[in-house]
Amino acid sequence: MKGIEMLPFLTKEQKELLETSERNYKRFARVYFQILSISENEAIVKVWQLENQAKRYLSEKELIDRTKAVFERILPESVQLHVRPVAFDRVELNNFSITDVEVKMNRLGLKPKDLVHLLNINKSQLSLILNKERGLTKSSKAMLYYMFKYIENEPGREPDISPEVVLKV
């Protein structure tokens, strides 16, 4: 489990219980947990679900409930659990188009050269996509969609468009 090292107060049995729970959620529902931060009175845990063969996806409320069920037996009663759910939503990604790229670029004040630097992609290839001479491939659609999603979800963060930018996903 990502971030489990932030919980030094856990016994060996509690760590095994957490890891077993996560392993089962990964295996059967492709649900993942990450401990983002922990203090003496609060813990923040991110939970998300990826595409799975059963095509059964949990809502944000269900993800929160499952996370609480996993962690409530582990965390001390004095620690309040805050869950950051990311529900699976393939529809938005599948419908992402070049028009959406243009709208998001305008809203965020990004220029094509900024995307070249942010994504470290070839300027001529990006130009072909933006001029609608070449369609979005599955990978380019995902790359652009998640880059915009990352920038939009950073609170109070203006996109850094210098060539040294490294996206932390």
The other form holds:
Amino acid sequence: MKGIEMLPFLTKEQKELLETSERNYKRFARVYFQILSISENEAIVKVWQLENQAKRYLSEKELIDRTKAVFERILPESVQLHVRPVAFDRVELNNFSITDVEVKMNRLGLKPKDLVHLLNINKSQLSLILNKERGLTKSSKAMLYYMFKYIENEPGREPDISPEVVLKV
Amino acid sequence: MTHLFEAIKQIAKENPDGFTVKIPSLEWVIDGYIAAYLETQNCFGDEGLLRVLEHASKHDKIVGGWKNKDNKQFYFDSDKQFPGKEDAIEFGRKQKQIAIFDLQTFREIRL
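Having gone through the form predicted alone, I am curious about the other one (the form predicted together with its partner chain); can you provide its structure?
Whole complex next, starting from this chain.
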């Protein structure tokens, strides 16, 4: 486990427990742990999940719960565990790029003018957002990511898009 | 067997973080409770995979594996899947496992 060297006080049994848990969560759930820091009274552990075969994803609350169980009987009682969870959609969101925007637009049959309409912005604003040299800003990423998620997950609902696209579908 | 051997090796190569599949279909095991057989502990490399395939063929036809980052070896095991928790826990204890895994809730159950 990344950062395990920060826990030199671990017994052999505790180390084996941690390594087994790390292996199991990685193998079965694509959940990963990293010990970020440890002090006399606090330990900070990051936990995140990547894409998995079951397409099942834990919420931040569930990731925190799993992490606390992993570190049970591991940390000294005086050390409070703080968990930094990153749920799968956050990872996907953080990695969302202009290439992903293009892929989704193709898949959904959306043209730039549709995005202009859906997002209620003008063409030059859209060009600025999708500037490849600049890349997506944090807020643009979130805006586009969740917009596409909404469209993809609402079967039967036609987004309010231009007539040409409706006819094409 | 050769075809299955090569197929599992390929799955292993593509999934160094781990995998668990049914044989011979190679369908991923994604529900129930899963526990490993003691008999296939510490099976690694080609020889280990052959042993695991032989064991799994005679038992529950589930094979899994993961890459050990310390020694870069690929470890394999033969596994059993249970619909119910209690049976899985009992089996896991008999097989001297440290934990079993609930694939539905993605929760490890320490024994």
